[in-house]
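Here's a solo chain for you in structure tokens, the form predicted on its own.
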Amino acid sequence: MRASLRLVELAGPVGLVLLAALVGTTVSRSNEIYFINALLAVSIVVALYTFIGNSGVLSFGHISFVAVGAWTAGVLSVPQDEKPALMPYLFGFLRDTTVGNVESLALAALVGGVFALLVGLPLMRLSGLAAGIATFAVLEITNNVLRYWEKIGPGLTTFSSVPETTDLLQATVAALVVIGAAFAYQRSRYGRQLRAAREDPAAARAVGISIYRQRLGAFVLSGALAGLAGGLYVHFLPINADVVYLDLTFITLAMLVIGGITSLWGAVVGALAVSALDSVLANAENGIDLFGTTVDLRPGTRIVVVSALMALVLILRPGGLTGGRELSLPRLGRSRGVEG
């Protein structure tokens, strides 16, 4: 019975991703990009959940790992003969190395995890507001390094000549991989220990749980997953340092909060729901026909609406749309228990 309930917890997020991918195959190429973008959002938000949801420590710096993953995959994917013209100041080993799509994604995840380890070693001793401010400082530092250090990337210019290999299939597979990793972690002994520390730090310490080590492990895993998402992102759209900065930080945190910050199911629901709303509002800012009427919203409306929605959810349903709970079949479980 317990195994079947766990299967339901995993089947919910997986089924929702597969449903989004299936619908994405039925639309035009111009609309398919919205579904790909939504699936990439799932990967990023689930990466956030892996640390924030399990530890209860709010991080404003996880988009740093998305950014370094994007830089890693982007720089290493540009054809070697084009690098001197596009990125003339690269370090020699970056200038002379070009890898394929799968290798670039693996390296993006590796670099994201290593960067998270280096950042987490000092920061995971912090909690509350101090941890949030420190992770935001990491985001600021990372953005400025990527913007102005042209030995590791294009600097202020937009990535170009990166193969656009992130299609609907690859985005779907990656989202499923990230969901699977997050589910396996939260069901592992380490995930349970971290959630115990989240609920009662004093009791966790009393039974010998090292809160620092558990937080650091989750931070590294989530950094690797975010790095993978960054690699997919740069293979999807031409981006620059500002694309993986404050706006992406806000929208992905909003997705997590709106869906339900303490559950994998909530992370997936929030990512897909807010992505759908964001896509509609973005189109409306450019003017769309709705029931014979042209809707033309002012620029910035989508951010205002998402912000208002997040505030409304926090007021009316602090646990998010899912109540911060995993998908389950409680009635079925109770009825079987009565019959037995």
Partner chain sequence: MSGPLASGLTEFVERATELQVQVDAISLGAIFALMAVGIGLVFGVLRLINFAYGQLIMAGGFALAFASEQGWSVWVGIALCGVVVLALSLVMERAVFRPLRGQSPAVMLIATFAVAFLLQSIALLWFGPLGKTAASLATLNQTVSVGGVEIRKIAIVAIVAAAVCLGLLLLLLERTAVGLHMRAAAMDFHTARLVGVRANRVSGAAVLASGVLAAVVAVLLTVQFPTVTPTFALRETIIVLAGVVVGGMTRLVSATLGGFAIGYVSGVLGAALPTEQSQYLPSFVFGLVILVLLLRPEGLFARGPRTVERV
Contents of the next structure:
Amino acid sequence: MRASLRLVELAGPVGLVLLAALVGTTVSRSNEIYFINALLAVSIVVALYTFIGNSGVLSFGHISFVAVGAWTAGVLSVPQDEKPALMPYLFGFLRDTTVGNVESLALAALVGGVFALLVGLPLMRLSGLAAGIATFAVLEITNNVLRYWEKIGPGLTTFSSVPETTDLLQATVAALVVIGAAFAYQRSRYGRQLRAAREDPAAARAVGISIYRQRLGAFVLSGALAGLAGGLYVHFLPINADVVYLDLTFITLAMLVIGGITSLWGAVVGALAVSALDSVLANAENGIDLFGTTVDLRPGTRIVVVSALMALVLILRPGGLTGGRELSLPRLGRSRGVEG
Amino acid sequence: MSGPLASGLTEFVERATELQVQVDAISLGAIFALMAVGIGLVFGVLRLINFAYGQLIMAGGFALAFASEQGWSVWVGIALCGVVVLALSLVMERAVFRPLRGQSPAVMLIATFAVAFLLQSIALLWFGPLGKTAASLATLNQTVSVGGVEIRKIAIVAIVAAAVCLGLLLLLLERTAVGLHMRAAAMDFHTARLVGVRANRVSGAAVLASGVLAAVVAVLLTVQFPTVTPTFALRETIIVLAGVVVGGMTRLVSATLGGFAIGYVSGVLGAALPTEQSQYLPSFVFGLVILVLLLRPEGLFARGPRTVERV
Amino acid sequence: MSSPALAVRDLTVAYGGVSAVRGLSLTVDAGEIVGLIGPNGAGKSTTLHAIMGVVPLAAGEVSLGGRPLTGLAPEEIARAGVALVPEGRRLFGELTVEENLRLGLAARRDGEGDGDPLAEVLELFPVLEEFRARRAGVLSGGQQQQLAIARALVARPSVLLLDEPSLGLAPAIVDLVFSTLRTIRERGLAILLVEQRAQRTVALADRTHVLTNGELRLTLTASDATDTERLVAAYLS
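Next up, the form predicted together with the partner chain in place of the form predicted on its own?
What follows is the entire complex, opening with the chain shown before.
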């Protein structure tokens, strides 16, 4: 009984992702990219949630892990013979190594996790404002180094010739893997300890929970998941250092906040809801017919709407759309959207 | 081995100690100090880091550019800049800061992050990515010769303006009732309210004073960088935020020193380091931020125990 | 009959479903000291916080000279004429004695008037005049307590609330504080005094309520001062 109730927590997010993927198969090729984009957003936001949601500590730095994941998969996937022309200053071992699609994604996750471990070892001692600023500093440093250090990537130029292997299927599978990992973690002993520490740090310490270690564990896992998402990203679009920087940090945080920071369900709902809105607005910026009238929004409208929405949610409903709770059967029966 | 290093160092020191470089660095430090005070004032009273501070400056820049394109005089432009920045500050205070009072620092940080993006994207929608140019202020960017050294007029104006602004702010804080109330609220907001200090009034006053400084900074920055784009002042704000944290958020003096120091150091290093090293300046600066947060979380120039997380 | 300076009627305060104060009623008239004693956690401080608007009322009403205060923010209540001397004094240690006193002016309704607006309280507490320019943090405990009372009086309140003003003070200083309260009473203030020192409070106050578990159970007058301990103990057992 309890176990089946718990499975609803997993079934909700999984069902929503599958639904999005199914709808995605019915649309035209040109619209399919919106669905792939939305599923990648699910991966990144769930990765963010794995740390922020469980620990209650703010991170502005997770897009760094997306970025190093993208760099890893991108650099290692460019065909051997094109590397000298595209990235002439690469380290020898990077120039001479080229791997397949799946390996590149696995390495992206690995590098994301290792980078998160290196960053987290000192930083997980911080919390509150200090953690927010320090993780922001990590984002700045990562972006700065990726921009200019041409021994590890294309520097300021855009990745090119990376095989575009990320399709609807891969994006869906990845989103499910990320959700599965996040769910397994939050149900595990470690995840429960970290959530307990979030609610009451003093009590958690009193029963012998090392908050530092638990935070570090969540940080590394979420870094690996974010790295994986970054790998998928570079196989999806030709990106450069500016793509995996402030704007992506903002939009993914917005998704998490709008959905509800403290639940997996909130992360998935937020990612898909904001992506859907974003896609509609992006289409509207190109002019679409809506209920008989042509809506033609000026380019840039969508980010205005999304940021206004995020500010409004934070002011009016700090728990997000889902109130930060998991989906559960009794709740489905009750009237939705009631918050204390 | 030591040959190239030593000559590189000598070259660096020679560049760094040039009067022109020093004046420029001090003026950058002065502008950053003003921004640091603007951010620190609001933080002191509301315990809120205003990520959207740079967008206030950006709005002021657009006001100046607009006035310039209309052919209005410099003074009308400056007045318009002041009106726009102050109005926006007050709207921000009423619509965002007040409803967020009492929320956790993290929620407030994300909220102002959202406001920053909102304002930036509105500017993008309105003026496009290329922005506008404030040509009428360019004369201030010319140089004067001081003892054979070319020094930009704006550098001197910035240093004087910063000194005047900080002096006036000191008078406000030390000599007026509302200044006393602001200082008390920064130390202990709860008790300040119990003795009758009006929360809305002090937070309004802090936001207004911070807005005045943003308007001054908008003028000073627009003179030096006349092309105003939606990301105008964004980099500067991020660096100043880092400087404020490094200096110490809890005291206005330490926050100001932190802002000045990061501006001055950036100015000197940016001018004196060869390009292949100066491009990593942000990494150096933010690495320092992390180091300070780990070793001295209360800030380099702060004294006494850390009180940021106090509720 | 005119309204009492301070009237609390059926006050109930709840923290997370547990009521800390239940159905408490009391009045304080101008020129009167009313004591409130009871064991730790009985709800004494909570009552003062509720009057000041710091914690919300679950039920009941607080009024000042007949004017309801319910729902006002703390600073509005302070400006309406209620001054609190908080537990632990809560001075601004980094500000000078004078600046702490000037903060009290924030709640004064009739403006600063002519001359030194602080003259009145400095006369009452001469030691503060002497240390006027010092930081409040360096004063002794007794001096700090005088400063806290003075800061409250600067606002010229009609009601003065004190939360354990004798806490941690030497006996001689406690005498000073209590005699000051007597002087202030003569000036027509209404004083609500929360204390741990039961016997001294009963002796000083016009009447003293005993609060246990959030409810008023017993009221003592000055004539009970000599047997306070026995009366309270008999009641609590």
